[in-house]
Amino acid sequence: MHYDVIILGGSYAGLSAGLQLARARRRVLVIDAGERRNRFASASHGFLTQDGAPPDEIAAEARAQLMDYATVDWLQAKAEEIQRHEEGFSVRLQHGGSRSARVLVLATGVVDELPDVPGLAERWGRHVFHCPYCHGYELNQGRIGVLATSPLSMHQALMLPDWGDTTFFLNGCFEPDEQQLAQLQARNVLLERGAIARLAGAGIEVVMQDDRALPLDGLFLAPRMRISMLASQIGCGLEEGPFGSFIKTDATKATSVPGVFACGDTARAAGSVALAVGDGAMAGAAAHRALMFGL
């Protein structure tokens, strides 16, 4: 079947885009590999009417509502390659076969590239976070750490005191200059210059190379973000953000390639569930306009 729109990615942005198109009675295929970025978190925060709800429940309910529309199909698969042709685009799947559509919506999300600190990856989304607006409140103004991943981590270190007593772990990443030291002091941020050996404990404990163990209620860091290579395969322009590249779009979420729209974390420097849903709604409506009035 040749669809009106293929949406690559069935998380919050892709689901939101699909809902706009389904309500316009367009034939839509969602291709999803089943790996939401926030799959490690037990609760999602900051999204109206769903504050504190488990992320998988939000996604499952959204999918169920979308699939109530007869013009929507869902395919659990990983897209391997995109090709342009006269009638639109073909998407080749990892385990064989392909699907085609006039318009594409890229909602492929990002992969977080975490620092190589023993014990960190298994605590990601549970005790180690990247967004204070998503997870800071629940720490109850407790003991908070910020792990430097680059000089840009200064931004996090200066933000987090609004959520608790903050220690900035430099871990050999960089050394603040005099102006930065004054800013940190003004925000009552403690500095820890020693090297980290590992994270331990049932919750989170930062164990230093000198064997000191510093208990925390939560640790924040800014990971590098890696997007799918699918966008570059068809020539979508990229933009460099502070923590990695993302797909460049205009105000309607159109990419530099006619007929291709992008939304969610893959198309912005930073994201959240609420922002992804808003971006997806815009991308879905814009994709519908492209179908009506031309690319």
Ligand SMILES: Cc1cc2nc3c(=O)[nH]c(=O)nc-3n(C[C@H](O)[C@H](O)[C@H](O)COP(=O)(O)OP(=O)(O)OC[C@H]3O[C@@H](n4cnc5c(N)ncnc54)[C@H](O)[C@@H]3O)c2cc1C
The other form holds:
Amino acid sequence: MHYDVIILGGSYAGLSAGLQLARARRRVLVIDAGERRNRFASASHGFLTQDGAPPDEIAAEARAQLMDYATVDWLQAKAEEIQRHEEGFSVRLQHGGSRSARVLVLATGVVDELPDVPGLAERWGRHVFHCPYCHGYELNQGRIGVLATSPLSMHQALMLPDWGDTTFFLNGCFEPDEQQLAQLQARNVLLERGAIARLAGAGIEVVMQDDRALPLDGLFLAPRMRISMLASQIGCGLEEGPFGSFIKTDATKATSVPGVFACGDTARAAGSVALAVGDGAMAGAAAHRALMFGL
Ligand SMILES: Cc1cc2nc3c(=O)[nH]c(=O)nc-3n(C[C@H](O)[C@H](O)[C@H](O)COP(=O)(O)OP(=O)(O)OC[C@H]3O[C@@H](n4cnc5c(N)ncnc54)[C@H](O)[C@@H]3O)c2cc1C
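With the form predicted on its own done, generate the form predicted together with the ligand in the same format.
So here's everything in the complex, that chain up top.
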């Protein structure tokens, strides 16, 4: 079947795009690999009416509402390659087969590249976070660490004191200059210059190379974020953000390739559930406009 629109990525951004298109009775296929970025967290914060709800429940309810529309199909699969042809695009699937549509919406999110500190990956989303607006409040003004991943971590270290007593772990990543040291001091940020050996404990404890164990209520870091190769495969222009490249879009979420729209984390420097839903609504409406009035 040739669809009006294929949406790659069936999480918050893709579901929101799909809802606009479904309500315009367009034939939509959502292809989703099922790896939402926040699947490691048990609660999602900061999204109206769903503050504190489990992230998978928000996505499941949105999916159920979308699938009530008769013109929407869902495919659990990973898209591996996109090809442009005269009538639109065809998407090749990882485990065989392909699907085609006139218009594409890329809502494939990002993959977080975490620093290689033993014990960190298994605490991601539970005790180790990237976004203070999402998970800072629940730390109850407790002991907070910021792990430097680049000089840009200064920004996080200067923000986090609003959420608790903050220690900045440099871990050999960079050395603040005089001006930065003054800024950190003005925000009462403690500096820990030594190298980290591992994270340990039932909660979180930073164990230094010199064997000191520093208990924390939460640790923040800014990971590099990697987008899917699919966008560059079909020639979408990219933009460089502070933590990795993302798909360049205009105000309607159109990419540089006619007929391809992009929304959510994959198309902005930094994202959230609320922003992904807003972007998705825009991309869905713009994709519909392209179907009606041309690319
Ligand atoms: C630990 C953690 C906690 C977070 N907590 C919060 C929070 O409390 N509040 C908040 O607002 N935000 C939070 N975020 C951020 C939030 O997860 C993202 O902003 C949001 O998920 C972005 O939605 P999205 O639809 O753009 O991408 P995602 O939710 O990441 O979904 C992308 C989807 O595309 C699919 N996909 C990728 N490639 C392909 C492919 N080739 N073929 C098919 N499907 C593909 C993926 O499998 C996935 O299902 C958190 C992030 C992390 C890492």
